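Presented below, as structure tokens, is a lone chain in the form predicted on its own.
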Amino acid sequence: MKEMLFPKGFEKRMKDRLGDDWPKFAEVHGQPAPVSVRINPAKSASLNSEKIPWTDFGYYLIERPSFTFDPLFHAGVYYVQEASSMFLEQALKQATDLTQPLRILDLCAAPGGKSTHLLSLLHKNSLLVSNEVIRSRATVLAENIGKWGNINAIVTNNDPEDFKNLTGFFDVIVVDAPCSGEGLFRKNPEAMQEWSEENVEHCSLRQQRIVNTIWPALKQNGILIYCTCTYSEKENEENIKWLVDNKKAESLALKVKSDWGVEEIHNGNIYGYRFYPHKITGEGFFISVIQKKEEQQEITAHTKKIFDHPSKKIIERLADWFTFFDDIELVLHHELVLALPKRYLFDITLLNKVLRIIQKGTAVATLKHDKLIPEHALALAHLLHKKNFKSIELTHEQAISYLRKDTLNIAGERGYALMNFKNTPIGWANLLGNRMNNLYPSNWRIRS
């Protein structure tokens, strides 16, 4: 077990706060971080592992496998996520009505843990806008959203300021705020090298600006879920107090089971929930739920121009590709056919005008003259009618070769076929009689 050398200012503050618990807190940082995953309930998955108590979908693993060489990981059957952050599920279940369609913004979403979790929890007729400021991280976010297989997600690459004109648009906004990262010292010791009192103060002010900027986009009585991976009161409780004191907002209490080990914070009219790694099996985390009480004008989503559409002939050909068709709208973006949720066409058109969208709905097919080439996202989508396509079951060795974008020695009747591993689609191939073309996306291939 290695000994952690914490920054002096951090150590003093935490010793003062934890008292006799400090040795346990320090000791756990010398131990390996627990490994946890969250399964995709829309895809066949089962784990014989210890469940994470505050979520229906999370499990602890005894050891960390090589996820890169698990085809089911690439198929979006599960997501590798830190256990504490899955408490988002409790915040959403207790503060919102998940039986109703909601419009939700995950503002700081990359790499996609909270967004994919939201997609598993929301009513099927909800709309999720999953945003990331940094373009390279937004690309990773889009990949992970695509793997999860939902049609009702939009991935954007925007600054918080770009949302302020979407007044009253969202029922829920999740702000996983950039922070000093104190809760990740065990997993990321480099974060300790970047820690300073000045950076904590800088993060606190930045978080206030982010929340203040995004606030108009939340409708009256809407829910803001604020979370960080830090212990600092400046970045947590003080920011919640600032929000409640300066806006017409109410901090909401959640029900937490005592055996979970979560610290409940109740300071005046402020409620929050803190996770310490010596009390729970997970990393440091903080979360708080705020309800907006002030009146808020709501933007109207109606607009004249909607989307271009494929020809009726193409739409009829594509109808058999889906398990359900009534709730989706097929639109044409250049040569790409997209499936969008029909009830949100006006909303998506509005978002298209205001935001920089890098992925919307599910990419179905590329149209080359009269030829339809199925898109990789469709292979992983819940709406795919798998029985209407040829399927080839791959061994683990074949699946890894496929994910490396190697050419497999597979022959068969000409046409597009699903490549499956354990009866789960991982992509497409074009069978050409005595050979095949591997259609796995080049930028996603396993490179090791």
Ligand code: SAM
Contents of the next structure:
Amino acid sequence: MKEMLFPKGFEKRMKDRLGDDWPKFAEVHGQPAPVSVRINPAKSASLNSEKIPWTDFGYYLIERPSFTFDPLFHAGVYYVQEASSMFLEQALKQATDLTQPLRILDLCAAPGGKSTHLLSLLHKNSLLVSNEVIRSRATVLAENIGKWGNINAIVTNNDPEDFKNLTGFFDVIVVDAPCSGEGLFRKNPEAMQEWSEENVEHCSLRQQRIVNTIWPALKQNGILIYCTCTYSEKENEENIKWLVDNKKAESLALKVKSDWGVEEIHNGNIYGYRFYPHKITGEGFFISVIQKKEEQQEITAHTKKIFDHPSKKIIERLADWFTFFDDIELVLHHELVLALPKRYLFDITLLNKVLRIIQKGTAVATLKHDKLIPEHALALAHLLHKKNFKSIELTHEQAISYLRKDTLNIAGERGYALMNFKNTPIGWANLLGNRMNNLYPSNWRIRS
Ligand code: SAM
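What's the form predicted in complex with the ligand like, now that we've got the form predicted on its own?
To see the whole picture, the full complex is given below, headed by that same chain.
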């Protein structure tokens, strides 16, 4: 068992706080971090593995498999995610009405753990705006959202400041704030090199700034879910206290089962929930739910659409591609046909005016003259009418070859076909009689 050399200031603070529990906390840092995944309920029913108690979709794995060589990982059948952060589900279930459509913003969203989880929980007529400020991270976020397969997500690449005009637009805002990362020291010991009292202070001020900036975008009575993967009070309780003291806001209590091992914090009018790795099977985490009580003017969505549409003939040809058609609108962006949720067209028009949208809805096909070339995102989308396409079931070896973008030795009637692994689409191929064109996106291909 390896022993961790914690930063001195951190060790002192945690020893003072944990008292007799400190040796257990220190010891658990010498053990391997548990591995857990969250399944995509739209693609898979369950896993034969130990369940994570606070979520319907999370499971612990006995060992860490090679996810890269599992085609189902690339198909968005599950997401590899740390168990504590799946507690977001409790916050959402207990503080919001998930039987109603909601507009929800995940402000610090990359690589997409919380966003994909939200998509599995929200009413299907909800709209998720999943935002990431760092461009390269936003690209990864868009990839993960695309794999999850929902039509009702928009991915943006903006600074929190850019949301300032969207007053009262969102019913729920999730701020999974950049933090000092103390809760991830076991998984990522290098994070200890960057730890300092000054950095904790710097993170705390940045978190306050982020929450303060995004606050006007939340509706009156809307819910802000604030979380971090750190233990420091400055970045957690003190920020919640700052919010409740400086805004008209109420910190909400959540029900937590005693056998979950989650620490409930109740200081005056502040509630928070802390996860310690020696008490739960997972990493360090903090979450708190705040309801906005002050009046907030709401921006009204535009009533003028900006989208072009494909011709009626194209729309008719595409109708067979989908399992549902009434709720979607097909729009044309240059040569790309996109499926967007009809009820949010005005909202998306408004968002398009103020934000940098890098992905919206589901990319369906590229229109080349009169030809429709199916998009990769469509193969992974819930709206795809799989039965109306030719499908080829691949062996594991073939599937890995396909994901490497090799040319497979597959003959068949000409046309586009879904490449399936265990009955789940992993992408498209264009069958050309005695050979095939592999349409897997080049930049996603397995390189190892
Ligand atoms: N929610 C993500 C998930 O579950 O996969 C993890 C988010 S991570 C804890 C915090 C994110 O905040 C990072 O992607 C980081 O790039 C972003 N970030 C960094 N500085 C920021 C800022 N000033 N404003 C908003 N987001 C920021």
